[in-house]
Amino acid sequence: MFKKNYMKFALVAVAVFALALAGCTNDVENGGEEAVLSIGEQLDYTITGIDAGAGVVRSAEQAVEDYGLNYTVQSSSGAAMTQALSDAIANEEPIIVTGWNPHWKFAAYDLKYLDDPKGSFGESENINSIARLGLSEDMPEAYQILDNFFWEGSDMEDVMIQVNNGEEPEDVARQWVDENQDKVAVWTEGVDAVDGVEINLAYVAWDSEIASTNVIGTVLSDMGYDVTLTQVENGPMWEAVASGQTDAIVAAWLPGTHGDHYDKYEGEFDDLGPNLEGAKIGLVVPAYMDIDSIEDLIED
């Protein structure tokens, strides 16, 4: 009796051990819990970017080269990038995006820039207002308002957050202007109103530039201008203001992001200087990711 029970126990133990061993092997081979994947492997070595040709995308591609990374910068759009970021955070998954601020995502999520010791993304940037040549003579009042236009990153983020929450940009701009008449008064000080003069502002469809262009468009409208806002891509935006097809832009990220366009058309536009200072671009990750520098993406 004892021998029979012992043999039965021994056979069961061997079977259980074999199954456990097989399970562990399959877990490792199939990427289970025992398989430790690098950040690059989890991300399929992809950095989620915005529209192709954007300065932050070019800088990200430069960073890939400077740091010798085995990554591809996948271009998409600003909206697609923020949606991918939102989805990853909802599932607490890793993601690397091309980021910039001011931007509503920094208020909505706990994010961090990866340190950039090689300086691939350059220093902090300004956002400048650019007018077509001759605007100061043709529309001196609008020119003066555009030249006076200056606000803080927190102002821009107030507008961006509400737009991201589903409100119409022109409605949010109207509310911001109504609630910040002290700042608007500085922009319009000493400027006479006009009667239906047409003016066209071009902008690229970034959250930041949707905010600034709608706000300054609202101010110009209040001063009597018939304002048209035209959404274009980066290259056409600069070509339009340089050729005089549009009157002005308030969306020039300098010196890095739009530096190539600035150099290409220099002398064919009027640079009115910054309307916002201290903007920044770089690679951005959720704060829960255990990396702090672009160098942490380097693999042997």
The other form holds:
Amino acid sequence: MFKKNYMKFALVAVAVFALALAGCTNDVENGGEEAVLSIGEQLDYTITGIDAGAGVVRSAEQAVEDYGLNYTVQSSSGAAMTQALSDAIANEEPIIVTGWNPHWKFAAYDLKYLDDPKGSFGESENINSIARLGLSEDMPEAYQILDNFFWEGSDMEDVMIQVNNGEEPEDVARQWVDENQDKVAVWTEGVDAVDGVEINLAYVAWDSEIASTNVIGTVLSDMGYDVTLTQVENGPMWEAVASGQTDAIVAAWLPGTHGDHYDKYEGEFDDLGPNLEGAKIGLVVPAYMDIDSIEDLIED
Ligand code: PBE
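Any chance you could show the form predicted in complex with 1,1-dimethyl-prolinium (PBE) after that form predicted on its own?
Up next: the whole complex, starting with the chain shown before.
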């Protein structure tokens, strides 16, 4: 069992977003000839983003610039984005979201990334674990476990899918750890248990990071740590690990997505390398949409 410390709630953002969305439905009244609206017109030139601090939102704004698009990236939250996606799909309406994988949405819906020939979203990403300076001396056992932590995208998605089904992240993590003791044994091999040492992990409420942080938190808890998970925004997460306010994060998307934060604080943290390889970010649309590339959003 570990404590949770929710510092921010996105409920207001969700409500505002839902209202905005309700105003965006596209009624084409016509007396005979059907008006053919472009995708941009149908979407009111809106890309559905997540929290403003997320790297994928910044990259989407970069894409708008790189491709000369007429679109605005609307920030909200990860939860509001997946709700908007699910609503659009239920009505077979167009939608463009800032997406990433690993993510349960690819298992739940038939989706596609838009091609990104200009590379605004970068290439394949790794998710790294980052410790505060001094953790290796202060908590060598936790440091070793965090350094060993490595899993596959499919592992993370297994956790994410169950959380999306409505189970508590902590319960799903407990179950995953119990069912994957072979993997956990590799992360904890040769590491001594401790007796109630306090450790803090910071994370952002992205579905992927809710999964990873709860799983590694459960592993550390099983090794005797008194674990607190602190939910913050992206910028503050990096600031917290660089300043030593948190002990570690397992949510560093590199080299592109969080590259600006990484560069800003380089030398002020200890990079433990990837805990997951082959992650990706980009613009994601339902497969039924008749576009394949970000270039298809360019209008004269
Ligand atoms: N994400 C998930 C984050 C990193 C993890 C892709 C939404 C971001 O864009 O910063």
